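Only one chain comes next, encoded as structure tokens, the form predicted alone.
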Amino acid sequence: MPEDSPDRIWSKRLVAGDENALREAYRDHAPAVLGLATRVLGSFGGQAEDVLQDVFVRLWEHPDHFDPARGRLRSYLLAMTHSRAVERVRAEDSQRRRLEAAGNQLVDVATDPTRALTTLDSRSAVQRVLADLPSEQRIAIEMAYYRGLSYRDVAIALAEPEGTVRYRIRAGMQKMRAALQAEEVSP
């Protein structure tokens, strides 16, 4: 590839942190990916824009990654397109696979008193542990678990970028884990 081809270029100015190459790569590159975000997305093409701003995102945090030697940048973009497409649809499987295993996994806690007590003991916890995370963390965990929100739900809700709110989800189950854990109780 000649050293003044488009993608060279492209390349050296990302890694320069130029703010413009990423504005006109979006602009050149951001219909195809969207494109095929939305195609392999299928069912799920509501992510479709989150794979996109996953994707530039990535070449601005790691401009480094693309190589121009290797192929042209639209090629780069649409293979990492298609890599995050298919692990957000693997991702959706796998949790509608774990929900409806759950449902058939429910019991009748009525009929089992210990296991009332236990429930109920359990409950009482996470609502403890609940109430003693950030404001913010709970407040996103409560949306997204007891009013069934998706995190993009979630992200508009709280005016928040939904990478915000993610974190702030993550961040505050795994300090709820701990907690429960703590104290003996299974989370």
Given for the second form:
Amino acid sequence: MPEDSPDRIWSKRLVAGDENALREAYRDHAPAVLGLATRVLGSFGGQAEDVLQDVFVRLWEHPDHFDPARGRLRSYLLAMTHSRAVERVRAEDSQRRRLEAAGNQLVDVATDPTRALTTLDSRSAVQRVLADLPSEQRIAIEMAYYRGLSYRDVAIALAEPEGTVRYRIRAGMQKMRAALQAEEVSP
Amino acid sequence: MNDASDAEDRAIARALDADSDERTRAADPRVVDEYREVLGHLPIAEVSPAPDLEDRIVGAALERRAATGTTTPMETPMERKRSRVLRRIRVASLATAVAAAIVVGVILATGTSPAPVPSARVSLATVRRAQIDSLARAPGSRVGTLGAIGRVVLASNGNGAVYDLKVDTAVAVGLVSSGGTTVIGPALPRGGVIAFVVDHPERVRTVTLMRQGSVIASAALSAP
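Starting from the form predicted alone above, please write out the structure of the form predicted in complex with the partner chain.
Full assembly next; the chain just shown is listed first.
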């Protein structure tokens, strides 16, 4: 990444304690952070704003943890969001309730508005690949990511062996990774 | 499963938070980052936060680590793409006397400054209309009209305000002197008022309002 890339310049400002750098990041990324937190938290969506605060306070408190050479700020923030939301869900929800919810959401996942968005939206190669994945791979990935389910919980919800779920998720994720890499090296 | 698949699985599981820490701790951080980047491209239905959340969250962050007072004026995403232009502007910070102040002034100067520019900050005090009228009547006070957007008053003791503001979004206030422009904010008007304090009010000739780096109104100060 070049020395004068926007993320690198912004990162230096954040490390230097520039409050406006934090506000810019918030205005750019808070809607996505809150959207993902709400999605993962599900019935605990009331805690999504707490996750939003956790994420941006931590970004400010440990600005050196974000390395622009390792990825985009959006990806860094969403990864942190996912972890925080999953921690909360797993701390508060009993396994039985989560699996019941996951079972109920199976149909939702397959007919999810995001799915329609993915098929219509050609914003990125990753999204196109996701839309074209075999449904068993796509559903397993969506349950793990959007619902915050562990491999084990996905396996139970789908009534499949955990090894099968791992294989499906790995296969789908590898395809999306390859698509992203190809997109990044293309002119 | 072979070792390569196992390593890949650990990285994916870590990126997805889908397995225990014990099983994913050995994942290659570079591969985990690559998969987090993949997940960062997945579609998300964005949710707009409540308007007051930004200040609450920034306030909570500042309790953990204070801002240094070195600020660059706020940029929109489009403006960030034009960051090369901004880097031509020399930005120097002004230390503020009040730790609780949420916004500090910055000096924007192009070239060498022939005279020092005043320091200024937004006042957090709630200012009532009677106080503004009192400021305007005080000996040595100067006033100006910011087009159709609002008005400004600056007293000789350094207390000032832009008021009757007809904007409900954050704006920055520019205090123009012969040495350059001191920019305060952006700040949200409270009751149509942004109050400020400046250390050398006699140097201020013109007051401007700015939004996203562009001047939207300007007032030359004169006696009422």
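A quick note: this is a predicted structure, and the numbers were derived from the prediction, not measured. Note that the rigid core is defined as the largest set of C-alphas that superpose within 1.5 Å between two forms. Positions refer to the first chain, counted from 1.
Align both forms on the core first, then report whether residue 177 has a C-alpha shift of 2 Å or more between the two forms.
-> Yes, the C-alpha moves 2 Å or more.
Spell out whether the Cα of residue 151 moves at least 2 Å between the two forms when the two forms are superposed on their rigid core.
-> Shift of 2 Å or more: yes.
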